[in-house]
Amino acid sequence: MPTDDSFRFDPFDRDTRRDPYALFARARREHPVFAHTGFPVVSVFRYADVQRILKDPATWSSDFDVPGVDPGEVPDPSMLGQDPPAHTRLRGLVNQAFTPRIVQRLEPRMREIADELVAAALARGEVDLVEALSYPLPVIVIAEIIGVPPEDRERFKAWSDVAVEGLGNGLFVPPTPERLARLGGVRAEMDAYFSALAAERRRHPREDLLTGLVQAELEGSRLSHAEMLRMLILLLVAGNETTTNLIGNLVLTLLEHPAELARLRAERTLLPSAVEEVLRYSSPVQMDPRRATRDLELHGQRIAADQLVVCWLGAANRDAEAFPEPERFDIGRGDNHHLAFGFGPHYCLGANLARIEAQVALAALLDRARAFERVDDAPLPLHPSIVFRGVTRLPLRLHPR
């Protein structure tokens, strides 16, 4: 596949990781398919060639070996890297967890444990809010809805924070024989702690999803118990870790654009269509990995099966073939069809979750604090992983009402 020496898309600098729209529009101009210089990948960059890409699942297998990496050692994969049947299998007996009827349920829940946290965050003045609302708010909220102690957050944020730190950046970059003892070891870990309370679901049965992947059956098909483990490992770290950086980028965005933020105090009802735009505007996940399974042209370039292929999510919400004014940030855009949460089979099974939860917090912000703003204009820190759209610190001063 031809490469063009004039374009440079490298996605571990920090200065496109923190802007990389010019880099993004450039591309879906001039380079909708292009082929890394020194890394194993393609990267796909506009609208409709990622929405194709991620709904056929028979030419974009999720099922992909980590290039440089001996395939035993690393765990088997969760349902993110399985394709039908066997991935609709495993999100059967799982999914009723997350139906819109029983996330809206959940809802009262999450109020309650928004407004105790910002009422602390308010008595401090100044806070990180990702430490004292962005991380807690979603992690308490998995804990519950699997059956885990929320006392064990801390462990559960030690453990994501090593799942995550180098996630995605292997598609690139061989991970190091470091990275993954300390991988195997949190694995380990992991393991061990949900082996013990599944075991004690299984005698004393209770209104949670721990015990209903426990019992669960599906067509006559019930978890396996190492099934069960990656899927409980995959819902802690999924289910804290995209809504966290989802809550620090609603309100950096929010705060990088004020007549937004007056709009939105004074028409609280475009709350839902204000998550919307930042999940459009600032994806929290900004990409989505398949491999080809077969020869095939894109853009007349050559494929070849087996290759490795990068859907740029965050590229994908600014096309200007799928959105009017991309690059305009509105929280009254309609019909805002982003493909922050992915598309077809492996659309995010906690999108309802992530998007009540989001609205939850931003509320209680507004409800509780006339204003905030940044303490100071220094650059945030950056995410580990070139996967996610988010800071890991974002401190901000906090007014009363």
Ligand code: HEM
The other form holds:
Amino acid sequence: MPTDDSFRFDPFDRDTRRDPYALFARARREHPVFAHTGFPVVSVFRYADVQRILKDPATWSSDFDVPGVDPGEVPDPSMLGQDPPAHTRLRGLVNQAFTPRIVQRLEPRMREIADELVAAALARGEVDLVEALSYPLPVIVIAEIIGVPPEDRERFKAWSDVAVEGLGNGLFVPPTPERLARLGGVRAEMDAYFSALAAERRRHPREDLLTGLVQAELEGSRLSHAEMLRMLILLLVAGNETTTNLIGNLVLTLLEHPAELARLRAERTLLPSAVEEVLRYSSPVQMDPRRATRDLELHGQRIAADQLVVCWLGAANRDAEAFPEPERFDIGRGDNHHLAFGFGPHYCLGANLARIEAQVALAALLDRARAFERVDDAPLPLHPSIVFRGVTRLPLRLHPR
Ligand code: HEM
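Let's see the other form, the form predicted in complex with protoporphyrin IX containing FE, since the form predicted on its own is already up.
Starting with the chain above, the whole complex follows.
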């Protein structure tokens, strides 16, 4: 496949990670389908291509092995790594727990948690927002939905840190044996933890998602024990890092655009569209991989069967063919059909939940803090995985009303 030496896109490059948008613009224009030199993947950047790929699981499968890793060494994938009809069956078991109506019902409880966290942060004056609000809020909420003790959240954090530290990086560079061993260890701990909780629910059912999954498992044909464990781990991990990054990006992007922050303070009904705009403008999940199931051609480039293709959601979300003035951050943007939650059959299960969590977190901050600002302008530490756009620490000074 031809490559153009004058264009380089290295997703591990630090400067590129801080600001990939000029490169994304050039890639969309000149290299919409880019075969990396030295990495076994092809990148795709345009909105229309990404959307087409994500909605066509027959041509673009979610089921693939990580290059350089013996498939026998890794467990079977969760529904995230499966195609219809297996994916459809698994997703059908949990869909009902995340409908807009159900999530709406959880909103008062989310407000309560966010208010408590923001009040505690204000009492301290200077905090790392990630530690004080953007990590604990999503993890407490999902723990309560599943029915796992929210007090165990430090343990969940330790697990999900290991699970996501190199997420996606392995598509480009094979993971080290040490990383695979660490992942295996964490998986064994999570399996033991959820097996014990599931056994407890079999004896004492409750009104929670865990009980629902245990009942599906008891019916045998609907969910195997191994599938149940993988589902619980996916639910516990998938929503945390992502929503933590969304809340961090929301606060950071507003601080970088003071006029938009002032506009939001003056017009609070813009909160939902402000959250959508941050999802588009600073997408917490930057990339979404697929495997070609057959030989095909895209923009004149041949793609062989089994080729891994990475869809850059962050690039698609700044495509001028899909959004007027895509480089402008506009919290009042209408018709914001971004791809930050993916598209098609794997469209994010937790999208409703994440949206409300981000709205509730920012509302608590705006209600209780007269102002908030960065403690200094030192560069913030980036998330270790190239899948995510976000910072792992966000020191802020908060001023109470
Ligand atoms: C800002 C926050 C979030 C973002 C940006 C995000 C992003 C995404 C994306 C891009 C996908 C599609 C993956 C693919 O196409 O293969 C996805 C799937 C998924 N998300 Fe989220 N997510 C967020 C929050 C959550 C939350 C709170 C949950 C909690 C339940 C969650 C659970 C899932 C699950 C279970 C899937 C897999 C769905 C499937 O395979 O059918 N996500 N998410």
